[in-house]
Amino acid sequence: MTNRPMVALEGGGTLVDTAYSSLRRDIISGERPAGERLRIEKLKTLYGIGPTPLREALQKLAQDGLVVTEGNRGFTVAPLDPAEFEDLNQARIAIEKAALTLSIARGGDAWEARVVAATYLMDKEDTALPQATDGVPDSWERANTEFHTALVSACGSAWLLRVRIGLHDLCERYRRASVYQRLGSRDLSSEHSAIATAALARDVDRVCALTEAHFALTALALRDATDLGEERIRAER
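Just the chain, alone, in the form predicted on its own, possible?
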């Protein structure tokens, strides 16, 4: 694990903002796995930020549900809880289906072109994914984000899209663990292709049903991956 000292503030923000965004990114990506004790002294070395901004950032992350406070014992990365992921997925499915319905009704040629391009990149990443040896690649996660974002991009509701982004971010660390656990046993390329085909055919009922099933499979697969983070922690001790 490499140190990542941060001399400059990210985006001109405060040290708290920098600590928060960096820790949040690493928790979501799995760099800081579920169950890891977030010791201030270690974090100071890893991120090159003092203890006060780090504690404030950790308190903010606790409010987001990504970190658990343990009284006087400090902070721990929140566990991967399948029940929480299923709850998140229920909310995400409801928002996604509403956005898809509007997007398919309103999308024009530019929307179709974006969906086609995103599907092409998604297929390339899905094809390469089974060869991954160290977690789900960031390139796959970016392609997956763009694929699902392209599908809803014409919905026209800023509030729907804002809520959707928040749910997407909260689901990401669960999704990474779930997808990696099922490498080679799930045909993600076919799932994504079927969703795109239904969307371009303007078949709202089918695209909503396929998307719901797609998200539900990810939640189901997580039940086989709940010990992934804890196993990594034990291996590093």
The other form holds:
Number of protein chains: 2
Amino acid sequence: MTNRPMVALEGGGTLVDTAYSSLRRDIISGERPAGERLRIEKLKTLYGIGPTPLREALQKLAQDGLVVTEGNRGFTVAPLDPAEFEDLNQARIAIEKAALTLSIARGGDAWEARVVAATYLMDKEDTALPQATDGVPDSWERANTEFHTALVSACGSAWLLRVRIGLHDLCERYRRASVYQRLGSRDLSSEHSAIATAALARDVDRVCALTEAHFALTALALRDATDLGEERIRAER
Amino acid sequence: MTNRPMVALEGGGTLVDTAYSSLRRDIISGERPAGERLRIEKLKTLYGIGPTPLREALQKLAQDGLVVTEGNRGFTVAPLDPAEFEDLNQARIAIEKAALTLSIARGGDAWEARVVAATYLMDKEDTALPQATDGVPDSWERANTEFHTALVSACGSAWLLRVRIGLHDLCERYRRASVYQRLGSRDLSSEHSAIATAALARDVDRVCALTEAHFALTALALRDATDLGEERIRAER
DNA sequence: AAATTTAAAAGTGTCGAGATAATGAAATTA
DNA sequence: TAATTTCATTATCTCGACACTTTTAAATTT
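Next up, can you give the form predicted together with the DNA of this protein, since the form predicted on its own came first?
Time for the whole complex; same chain goes first.
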């Protein structure tokens, strides 16, 4: 009845949180390209946030691996290194398989239902994808995220899922940076439904194998697109 | 030949780094117990570091999961929740198994040699452990860390190893908080050598099973020690 | 005793100044 | 001329003080 905090309309609670999520979003999306120097003064005007919350947010991002901070040379957006992407992708696949294994072993009716629902929506987006004019639509991205999230949702470990998200976002930046995303040449609908079918059949090995191939294909396509933003940002003054 | 940066002798580079590692060490060791309020003013005098680097370090630790920061209520050491430990342990075991699988598949002569060396030292410590008077000696801890690290060292993904370390440190805090560590009642020497033998024989399934049991036993012992520092720190003024 | 109001405490964010380190340019030396 | 050293500029880092907000505790009222 009294004056409540009015709810955070947008940006959550503290300025550190808003700075963190804004920067995170912009770095992953590529709006803040790899190698860019993140000078506090510039960010201050860009995001309308003071230096203290900005520094704290940058330190958090450094912990995530999205920002690097070397000695007394300020902050920069983490570089995009093909070798690191291989590394990252291996870790991601390993964790995805572990989560899938646990989830399939433990998932109950609710899990099955969620998987079925996600697969249904995914299939709709997959079949509509070839008609898409400009790039991959946002709705497809959301369906894809939910599809894979649903599969691992019953793994039973919030920490495993948290780690999974972290690596996913790191990979996401690489994916976004890749100019040539020829998803069109793949039969995503088949790939996804095969995974879902195997999951509901509790065929762990098959799900893992299919998922690994699924991820590896994306990685391969990205690898072939030789440069992923080789426009090194050097002069910045 | 010219004047190199002289190397960071101790304390690393910035004060943020020293604050981060100091706090991290103290939180994991239990010197800063779970639930303790981390007031900047107090930490300032404790560590002799100003408020700015302290806040940044605390934000990094919050990202690690060792510190929680809720709304505008400052920082506190993350609570020790038995349920979270289960969760954490599951994630840790899953990642350890994934890393082991990759490492065993890829390890070469150098890896085998490292495993053999680590096993040799581990065995020495394991047999000497029962004679230890006060708790687990530091040398045993080091040998144990190197033993398990050696096994996964050839997994090929620095990120997987990084994640592994993070979860390990989180679990470490739970382990340290447990009063009753009855390692004495276990035949660690046998457990370790069995793992090493299976690893060198490239028997992935066996290594994973043994390692899982190995970890699960520690978790079980910790779980039985009902309270892991239930002395809730409440009044703090 | 319960609830509201009031006051104190703690946390967050801004600003500006000073210390330290890194970068780049000029000057010296080989 | 090339390489090294010296110097000046710049930027980052750190501190402390102050304003503002939220939380927490106490006091008052009902």
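None of these values were measured; they are calculated from a predicted model. In this text, the rigid core denotes the largest set of C-alpha atoms whose superposition between the two forms falls within 1.5 Å. Numbering follows the first chain given and starts at 1.
>> Could you check, with the core superposed, whether the Cα atom of E56 shifts 2 Å or more between the two forms?
In response: Yes, because once the rigid core is superposed, the C-alpha of E56 moves 2 Å or more between the two forms.
>> Does E112 shift between the two forms by 2 angstroms or more at the C-alpha, the core having been superposed?
In response: Comparing forms between the two forms, the E112 CA shifts below 2 Å.
>> Superposing on the rigid core, is the Cα displacement of E191 between the two forms 2 Å or more?
In response: Stays below the 2 Å threshold, so no.
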